[in-house]
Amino acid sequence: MYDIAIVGLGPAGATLARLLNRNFHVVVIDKKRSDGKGFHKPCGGLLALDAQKAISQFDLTLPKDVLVDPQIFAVRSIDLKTGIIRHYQRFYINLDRYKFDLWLKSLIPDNVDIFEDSECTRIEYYNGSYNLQLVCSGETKDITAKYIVGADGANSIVRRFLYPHKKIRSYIAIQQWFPEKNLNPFYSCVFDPENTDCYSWAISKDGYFIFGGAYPKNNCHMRFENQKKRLKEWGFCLEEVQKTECCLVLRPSMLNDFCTGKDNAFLIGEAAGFISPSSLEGISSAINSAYYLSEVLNANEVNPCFAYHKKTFKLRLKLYFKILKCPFMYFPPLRRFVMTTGINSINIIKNINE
């Protein structure tokens, strides 16, 4: 019998497990394995400013083995429909997402029980407690907890249990790894309305070149391959696929898409819909929502679900404003206007000796 069961050990679940009072009996269920095998979260692996700020509030510093080369300070934005290219200054940290998750996991205190290579397959609510069935390295286990926390991302089993009829706009994120053959490493953001109304990315990373994007579920693989063909014409080196990754990603479109939980069950991070609809950045919201929930649970609030919902108000409002920002990025006429005028863009100076 546990006090708190956390499903998922990405930035949200790891942050919550680290911040909970040690008098709680806590268990975490995680798909990943510490040996590098098994589940890897498909992710471009760029730490945005909001995520850097979320980490810095805990006075944490990133270990150097989490970082990868190169560190890039400008993003090349490409509109395939109009052919317009603009460069914008950005302050991302290029990192290995899997090692980043393992680092956050290493900060969890020893009193927390961690089941790795595990998946929650069934949830039942009975007599004021939650009964969870797990598959751990092929074996079935059953645990019980007073509180349950869904930190299990876009396809959260906890959210589906709490809100079986809740539908949030979602896409399939697909990315592939290739040997780095580009003369100059770079990071690109690609807009291609013929294949997706979201965006795609291309990132140089430790001798590899990653290309990926978020696509409507209908014919998502065909859209991905179509986009690859178009980008090869732009000089992208997309040959010799090393591996392919894909996952579901949420993209909230209204304020009601953010759901924080009920009946002593809580949702944090992307499981709650806390992800930017404009950039798909979710690490900052994962860390911040986990912090808010830890404050509520550590304070033994009488109505913890209400208290947590209240604490996340500013976060929900911030993400809602990003929904309002989306037309400037994704509505083709507005994007064409912004990119044509060059607002906030930078000029790339070529070395005449190259």
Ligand SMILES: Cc1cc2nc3c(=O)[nH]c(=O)nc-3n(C[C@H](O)[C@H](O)[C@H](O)COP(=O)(O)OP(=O)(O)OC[C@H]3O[C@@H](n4cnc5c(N)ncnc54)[C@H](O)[C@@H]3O)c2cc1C
Second form
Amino acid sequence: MYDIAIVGLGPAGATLARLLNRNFHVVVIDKKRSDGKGFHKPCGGLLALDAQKAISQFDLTLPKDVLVDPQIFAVRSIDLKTGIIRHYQRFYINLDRYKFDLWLKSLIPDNVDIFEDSECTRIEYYNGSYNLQLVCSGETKDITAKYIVGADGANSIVRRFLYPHKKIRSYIAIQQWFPEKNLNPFYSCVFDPENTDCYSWAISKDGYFIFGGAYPKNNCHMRFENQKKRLKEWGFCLEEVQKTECCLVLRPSMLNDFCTGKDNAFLIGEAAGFISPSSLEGISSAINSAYYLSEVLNANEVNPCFAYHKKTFKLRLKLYFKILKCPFMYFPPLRRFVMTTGINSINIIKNINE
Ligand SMILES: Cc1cc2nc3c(=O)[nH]c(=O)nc-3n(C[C@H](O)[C@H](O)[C@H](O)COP(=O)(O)OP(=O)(O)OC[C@H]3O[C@@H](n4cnc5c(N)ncnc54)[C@H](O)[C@@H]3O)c2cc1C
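Could you drop in the structure for the form predicted together with the ligand? We only have the form predicted alone so far.
So here's everything in the complex, that chain up top.
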């Protein structure tokens, strides 16, 4: 019998497990393995300013083996419909997402029980506590906990258990890795309304060039392939696929999409819908929401679900403002206006010797 069971060991689950009071008997369950085999979370692996700020508040420093080559300071935005290209300054840290997750996991204190290579397959609420069924390295196990926390990302089993009828806008994210053949590695952001009303990205990472995008579910693979064809015409080197990754990604479209939990069960990170609908940046919200929940649980609040919901007010408001910002990026006439005027863009100076 645990006090708290956390499902998911991404940035949200690992942060919560690190910050909980050591008097709690805590268990964390995650599908991933530490030996590099099995499930890897598909991700652009860009640590945005908000995520850097979230980490800095704990006075943590990032080990250099988490970083990848190169570090990029500008994003090349391409609107395939109008052919407009603009560059914008960005302050991302380019990192290896799998190693980043392992680093966050390494900070969890020893008193926390960690089940890796374990999938939570069923949840039941019985007599005031939660019963979780796990499949751990092929074996079935049951654990019981007073509180459960869904830190299990976009396809959260905890969210589906708590809110079986609630729908949230979601896309299929597909990305492929290619050998890096670009003379000048770059980061690019692609808008292509013919194939997706969300966006696509391309980034150079440690000798690879990753191209991916978030697509509506119907014909997502065809949309991805269509886009690859178009981008090859734009000079993208998308030959010799090394690996293909695919997962669900949430894109909240209204305030009501954010769900923080009920009945001693909580949602943090993307499971709660905490991800930017404009950029799909989600690491900062994962870390911040985990911190808010740790404060509530450590304070032994009488009504922890209400207290956590209240604590996340500013975060929900911030993400809601990003929903309002979306038309300027995704409504083609407005995007064309923003890109044509060049607001906030930078000029790229060509070296005459090259
Ligand atoms: C393709 C793509 C690119 C992205 N790029 C970026 C980016 O560059 N920068 C950024 O900030 N954000 C990015 N995001 C968003 C970001 O990845 C997520 O918002 C963030 O990882 C959410 O963190 P989390 O801890 O809530 O969930 P996750 O990181 O998704 O972690 C959930 C964990 O739960 C585990 N899990 C899931 N189900 C179960 C289960 N049933 N049993 C046991 N374990 C389970 C998984 O193994 C996983 O480790 C991207 C998303 C996608 C899809």
